[in-house]
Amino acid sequence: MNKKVVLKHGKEESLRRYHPWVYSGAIHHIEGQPDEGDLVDVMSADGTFLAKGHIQIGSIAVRVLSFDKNEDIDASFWQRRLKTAYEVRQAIGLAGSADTDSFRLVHGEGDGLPGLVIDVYGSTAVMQAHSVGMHTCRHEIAKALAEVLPDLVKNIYYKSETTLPYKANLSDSNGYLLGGAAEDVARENGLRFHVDWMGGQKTGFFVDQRENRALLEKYSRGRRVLNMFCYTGGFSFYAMRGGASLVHSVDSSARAIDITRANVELNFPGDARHEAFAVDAFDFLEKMPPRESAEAYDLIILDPPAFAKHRDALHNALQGYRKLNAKAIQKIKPGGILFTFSCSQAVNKDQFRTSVFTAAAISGRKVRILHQLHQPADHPINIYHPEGEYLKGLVLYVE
């Protein structure tokens, strides 16, 4: 007997529009006693097949893998989806690039594989599961990845201890599924950087800021740059290549600061323009020199971690963005450029922009929007799943 999730009457419309989530409130009953992570068929109230996917505990009860009743979720399924994902990266000019060997290969719902992220750094793929279903299938997915991209992927590191649902009580989540110790230096637009996929945040680097870092490089010449929440220094070494007169990198993590220093040294050995600080971001902003000072910064990057990982935290997150941006706008030199971001999926573009608008109003300064930024093409958004648009950014000119 197939395990089934049967919806309440009238709750099938989102699936008929190919939205890849089933919310727990839409479920009438469940048949077959599936365990978390099991594959289930989703049925309408009248018994019509709608989709199949992984069941899980939480408000999102099923993540849909296929809307085709006859499509089996087997080895060939994983191979097809991974092959298609790679073809997309070829189409946008990332796969096979001489200057860039780091990119996102699988972006969850955007690639028809909800709950799965795969980032590629040189010959190493870092796989991350955000659902029990993808965790359960990790060995099958790794095998398919090695078969689809044998010339590219020599190592597969699985890193999901911090992303799997804590209620699932899973263990043994991190480690190599293929290969082993590998070169930890990757390339992006001709710059090199160390990737800490074992101990770092996410998969080890934030490849989603690649295009925004390249834009920052164009604004950096002759400027005093402050990179807040720098993590491993991506914006910092782009600013240095762009000709910044000074770059300060700030992060609360001493380990991140160590890697930032190593990354700058990798690209600009012995360059005295860079200095890094392992301190609290808000404390650093509070003590920054005033905008009239010769030591004031005239290019600031605010790229904080997600202030809201779920909607319950939305109000506090918006307050955090307002406070952070108000301080930066207040202190930046006249004629300064502010790159400011939110990676919180629970915060939409309008809410983020309103927070920054409020921050500008508090400062009383004249502010222009030069660019509205977003995630790059290797983080595609499923047109039926607008929630996949998570990265928001603004580039501001402050008089």
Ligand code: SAH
Second form
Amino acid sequence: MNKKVVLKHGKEESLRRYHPWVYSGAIHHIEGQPDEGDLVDVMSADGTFLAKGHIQIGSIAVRVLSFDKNEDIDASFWQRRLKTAYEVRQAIGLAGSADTDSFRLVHGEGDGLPGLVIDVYGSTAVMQAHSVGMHTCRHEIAKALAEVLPDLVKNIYYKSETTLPYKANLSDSNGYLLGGAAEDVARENGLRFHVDWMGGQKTGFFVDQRENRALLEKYSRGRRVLNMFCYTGGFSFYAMRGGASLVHSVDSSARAIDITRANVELNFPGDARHEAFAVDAFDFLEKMPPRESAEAYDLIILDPPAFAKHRDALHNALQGYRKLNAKAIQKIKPGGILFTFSCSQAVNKDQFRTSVFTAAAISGRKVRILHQLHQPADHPINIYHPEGEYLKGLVLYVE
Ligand code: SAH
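I've shown you the form predicted on its own. Could you give me the structure of the form predicted together with the ligand?
Entire complex below, previous chain first.
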């Protein structure tokens, strides 16, 4: 008999609207003693089947894999979901593109696979599980991936050490599931970069900024560029190709700065326009030249890590965005362009915009919004799961 999660009376509404999560507070009782990560059926109080998914410990108790009673979660299920995800990337024009071989193939709920992320870099897929259920299924998923995309995926690196629930105490959370020791250089819009999937943050590169970097390139000609929170230098090498007169990359991680230097060198060997600094962003902003100085920057990128990982941290996060943006708006050269981002899922578009608005008001400068930016199409949002929207950005013109 299937293991079951039975909801309290009236708590089935969100599932009827295909929201893919069951909160622990909605549960009346659990049958069959499932372990964390097991597949369970979710039933309404009157015994009607609603969905099936992976059970987990925490406020999200079940992540739904299917709303169809007759859909088995077997090899063909994984193949179907992965194949559809690939078809979406073909429709976008990413899969098979000549100058870009790095993209997100699976974006969790956005691709009907809650708790799973897969990024592709050339012939390597980097797979990340955020739930014990996906961890348990990792070999099946890897097998399905190799079967569905045999020409594309030659290596699969599994990297979940930092994303799985700490308390689950799982082993084998990092390592190759297929192939190994692959070429670590990938391409994006014709630019090349090293991807450190073994030691780097997330899956090794932030593919979600691809389109925003391309936009930045168009604004770079002749400008003095400051790329704050540069990680592996994505925005920096686009700015250089766009004709920036100078590019300064800043990140507090020395390792990220080393990779940034290597990436700039890969694309623009010996180019003296670039310098990188392993220092704290707030210190750097404090000490950087004022707007009147000839040395002031006139194109600044602020792409900090998620300040709010949870809703409880929201207030502090908004304060962080305000402080950061206030410094940049205050010091950017007249006529300067600011690309400013938030990747905190807990901070919505309006809240982010309000904190940037407050920052602008503190400076007293005239500020126009030129563009409102977001995550690209290979990070799709499941329409029934608006929580999947996380990346937002503004491009400002500061008089
Ligand atoms: N813009 C990058 C992604 C940024 S990720 C890209 O396009 O790839 C956020 C980065 O902020 C990380 O590399 C992290 O090391 C860095 N970081 C976190 N706190 C910092 C701080 N206080 N000062 C400078 N960098 C910081």
